[in-house]
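Take a look at this single chain in structure tokens; it is the form predicted alone.
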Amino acid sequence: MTKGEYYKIGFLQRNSSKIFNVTVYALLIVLSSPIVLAYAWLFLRSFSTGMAHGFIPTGLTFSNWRFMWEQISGLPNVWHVTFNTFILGGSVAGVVLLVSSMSGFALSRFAFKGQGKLLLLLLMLHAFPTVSLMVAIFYILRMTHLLNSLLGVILLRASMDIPWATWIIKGFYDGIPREIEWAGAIDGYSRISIWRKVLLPMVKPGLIVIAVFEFLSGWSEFIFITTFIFSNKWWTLSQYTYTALGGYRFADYGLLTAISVWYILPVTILFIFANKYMTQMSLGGIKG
């Protein structure tokens, strides 16, 4: 191969790489632009007095946000509802992290009879449609006196998500060499100390990503809240937003868009702070 041919091949490879990157970015922009525009419209509509031509926000007003400082007919206090939503999201994330971090460690590091079947069972449990279990869940909650309580919903949501989280965190543990554990044992650490002081810090990005997704799972929970919560004392923002929608045709859409923006604002802030950890994650562990 001559020197000229070598430079020509290098030039073509660089151009092919640039064309590929431009194509990928253009495709991502095209696919994501409707979502970005929808959220932008939602934000602008929450501060507008009306809409021109059926969809263009016009005027400026803060009256759509009146639910933050006054009681809206038919709706409970939004600050109490927001507090309930934070409790639900945070508790679900805490329970799932506690259980899955220990069970994932056990499945990764201990060999026992039926381990493979147990892993398949975890996937099957996560695959069950929630709706198909509603009758059984109702009787269980009634028997345990957890019906119409936020605690019951927390335990339900966490139990549905633990199999998935366990499977994911097991992949992170599998990516850690066993020699690191042996080094901890030589230093005099017990098995629980090795897990707590050595392994947990190494799977921290995975734990943070699971915590984010589980917080979102609790934050956006709607079916269990609607079905098993009867008092607005335990409402969350999903039920609050649904009730504000009312009869569709007669809904106050300015108020509804403001409530929707309030609903998505905390999770948007959460994603901003957790973004660096989420970009470090792959399903099998931490990207190098």
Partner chain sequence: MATIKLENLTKKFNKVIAVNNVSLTIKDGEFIILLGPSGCGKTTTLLTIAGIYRPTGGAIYMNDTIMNDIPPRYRKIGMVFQNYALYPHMTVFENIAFPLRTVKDISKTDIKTKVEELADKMRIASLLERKPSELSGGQQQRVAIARALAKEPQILLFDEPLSNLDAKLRIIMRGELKRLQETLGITTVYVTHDQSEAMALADRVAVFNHGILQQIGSPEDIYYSPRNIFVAGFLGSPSMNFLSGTRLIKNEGTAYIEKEGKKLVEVPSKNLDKFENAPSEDLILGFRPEDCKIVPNDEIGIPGKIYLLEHLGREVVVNIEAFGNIFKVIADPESRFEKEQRVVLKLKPDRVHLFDSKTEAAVF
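Between two forms, the rigid core is the largest collection of C-alphas that superpose within 1.5 Å. Note that the coordinates shown come from a computational prediction; the quantities given were computed from them, not determined experimentally. Numbering follows the first chain given and starts at 1. What changes on going to the form predicted together with the partner chain:
Once both forms are fitted on their core, the CA shift for Ser63 between these two forms remains under 2 Å.
Annotation: Cα of Tyr263 displaced by less than 2 Å between these two forms, core superposition. Core-superposed comparison between these two forms: the C-alpha position of Phe222 differs by less than 2 Å.
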Second form
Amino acid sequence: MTKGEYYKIGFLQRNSSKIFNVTVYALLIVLSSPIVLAYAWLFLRSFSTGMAHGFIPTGLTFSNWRFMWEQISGLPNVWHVTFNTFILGGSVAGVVLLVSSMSGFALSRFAFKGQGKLLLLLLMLHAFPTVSLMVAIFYILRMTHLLNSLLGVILLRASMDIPWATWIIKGFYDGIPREIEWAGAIDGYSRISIWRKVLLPMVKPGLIVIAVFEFLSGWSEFIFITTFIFSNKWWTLSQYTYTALGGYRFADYGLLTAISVWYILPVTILFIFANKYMTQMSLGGIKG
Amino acid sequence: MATIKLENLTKKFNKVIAVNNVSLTIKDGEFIILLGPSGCGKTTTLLTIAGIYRPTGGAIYMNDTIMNDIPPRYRKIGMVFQNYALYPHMTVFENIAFPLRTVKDISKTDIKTKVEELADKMRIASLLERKPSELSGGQQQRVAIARALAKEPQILLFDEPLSNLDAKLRIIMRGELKRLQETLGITTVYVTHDQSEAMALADRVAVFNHGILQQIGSPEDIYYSPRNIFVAGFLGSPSMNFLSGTRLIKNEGTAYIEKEGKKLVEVPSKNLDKFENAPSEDLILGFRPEDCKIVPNDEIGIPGKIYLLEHLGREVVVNIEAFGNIFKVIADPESRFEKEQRVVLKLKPDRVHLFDSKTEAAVF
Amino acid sequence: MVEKTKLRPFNKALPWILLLPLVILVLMFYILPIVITMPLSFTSMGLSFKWLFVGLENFRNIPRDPIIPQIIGNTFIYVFFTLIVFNFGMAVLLSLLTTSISDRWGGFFRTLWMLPRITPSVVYGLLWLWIFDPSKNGLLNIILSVLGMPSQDMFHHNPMLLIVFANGFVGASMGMMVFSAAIKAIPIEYYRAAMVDGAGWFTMVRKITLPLIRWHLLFITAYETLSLFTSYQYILIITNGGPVNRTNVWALYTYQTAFSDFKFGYGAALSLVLVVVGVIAGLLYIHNIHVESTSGNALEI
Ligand SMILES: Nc1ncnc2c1ncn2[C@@H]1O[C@H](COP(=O)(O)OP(=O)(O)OP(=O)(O)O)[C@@H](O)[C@H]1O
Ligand SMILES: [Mg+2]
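Can you give me the structure for the form predicted together with the partner chain, which would complement the form predicted alone we have just seen?
Up next: the whole complex, starting with the chain shown before.
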């Protein structure tokens, strides 16, 4: 065998890494296509008169968005519902921020009996499927007169997310050198003032992440609203969309997509402006 | 200003005894240095004085008031941390003003005047609007000191404040600190594991090991009269040479230290009565590298052979092998030695130390 | 030197004061419901909310319930196929693919797959209604007609497939994120060595990647099994168990029993199974996440 024959390099060998890359991208694009197509359809459909072959807009219209200025039969006023949704999202974020920043501080910066066990319990609760407790929760909300009230849903949604949020924010507190806190103590502050004036400003990035996620969590909440809210005075966009879905499924995609696009506006904004942040943080937030 | 008294102070973390039964009194205006190897409990002692940690046993007094359960903010202390612990979200001005804001009835202008005065003193007046992350290590250090001084504390605490600076700046800051402490006259407790820093700064040095206070005294005291093997070995660089298995013999009215029948050094007669409470067998002989001479031959001395020469410029460290040990001796770089050369180490009789090998305590 | 009035001892109760809101909420919405579910399952409580204890009646009724065999069958199919195809299978595939390309584009595709998870569930439901729309307007039928095949009405012919797909596209992302993180943590030297030894992509995946992330694979499989078993939100929105219970599963049936039929006692009995599964999932979760001691950061004042 001569040296010239030893290396047999053809098209496949020369381009192996290119071929590999093309294959991987092609596979990913095919696998992800339902997601891309579905969301693209959602936006396009909401502004078009109809879709030729199901996917090609036939004309621009805003009549799909009529729910914003007209009464749609079977649905309450969308502005009122949107306001409720805002209140729910904002309050869930507020409650979770308050409770988790306090308990995360306690769990990160104090030594007390039962601390390790409490941390484990929180982790367990994070993984625990709350939906399995719906019956008992219904009973408790009835006893505490929190049925058919946004407050009940706010507290419930917040409680479901607090174990996660506490863990996240505890991680941020853990990252602060303890000397900072000692310095505060020596400079003349009580533990509570050190917390407020020194530690809280330092965990601000964590608080922002939690605020964003919890706003979305409240904003998107469906099961608790549909189960524990009876009067459409307290509806949020999830129940509004769900009811529209029941009334107009397969019939008026224009209206349904317009409502949906309206509903997912905050999610869209987050997706466009903060998607890097989002993937990193949501790993801890998801339950599977 | 303030005196500090530690009485049988003990601090345990679960099973680890970080500070073990330490008693010491710090005089008003004194500069005390806590010195010892890593993990010996210096920081723990300092933080217990600060009130960050609570003593497990014993008591802390400041001006004769028992302070065990008093939180740090009532102790009138200022502290500078190893990593400075400046608040990253506040400007330099805010950092220095932070302690002042706890003072009741202090006006905004008073705070401003005070901060500017401190900034002038520490020569950081031009940096007041910056964030700590925009400062060099040395500048952060000055801010940390200004902050510690803001409330005019009665006690200043330092935990290895110079260890994050480069060697040159460390020497400069060391001098500034000393002057500052002398002018202000504030009682100061300063932690370091750097013995040259301790020697340069301290009125008195407290040497720690394994949480136990080994010896406290002036720098000269602990250098020239170490109370045990640990203190003797910890101070000085290169450290003291030790030779074990030696004993005291008396020969025609003169006393010697000998090993294996060889007379090593004469014992000055003023030291003989120290053997009343100590054994004369199984002793450890100690001598510093600078306290001996290398001679070609002598009756009395440690016979050995040259093992290695380390040239350090100003001096040469001669390593001599004798009795299976390596001894380091500082010699004039002019002197001509050669490897494997047979020599005798001639010790200065009034500079040698002798330790009881069982208790490790110094006989003299 | 210290004014006597200012002296205040260290506050031992402070951490618990800070934890109070957390403790109250946890007691109210986790512990109490778990505790109440038990006695509730021994009652025939209905809309009257009377505690009428009926002993083991509810539990005796479960095997007698005519829909239960179908429910169990559906639950098995739902969990098994969603897990194998998506929550595990697709997750492994996506993590392998996205870690094989540049981090930027890999991250882009992973973010794309996170989108279903952060989309409000009702909107996400609408997307699947459209994809499987039985008329010519649905995505599936558009694709089929392009391929020259006849339209399909999945809602009647194979509704479970729809449920598996809808849940799977949400469920794949958790495994994908966990596996991707694990794969990225594998030292690059292993792959370099393998490449020099002449291994191709498949060999490296089989001999290096998968063995090294086997604990993650195991954890996700177990955890996702349990969490699929207790989930019903998307089924509720898309088919509500229909047509005639063909997509009804244990968790949804429990929900309907309580909140459509208002049989709280029986619903509680059914949900007891879910609670047990939930506790196991929780234990599994903490077993897999290392909890470090935190006392090192404590300040004793
Ligand atoms: N918060 C703590 N929890 C548990 N053990 C501790 C804690 N702080 C210190 N220790 C232990 O106490 C001993 C003394 O520690 P300390 O920090 O006082 O040492 P040091 O003399 O300051 O050392 P260095 O020179 O390295 O700073 C060490 O064994 C250390 O591990
Ligand atoms: Mg230290």
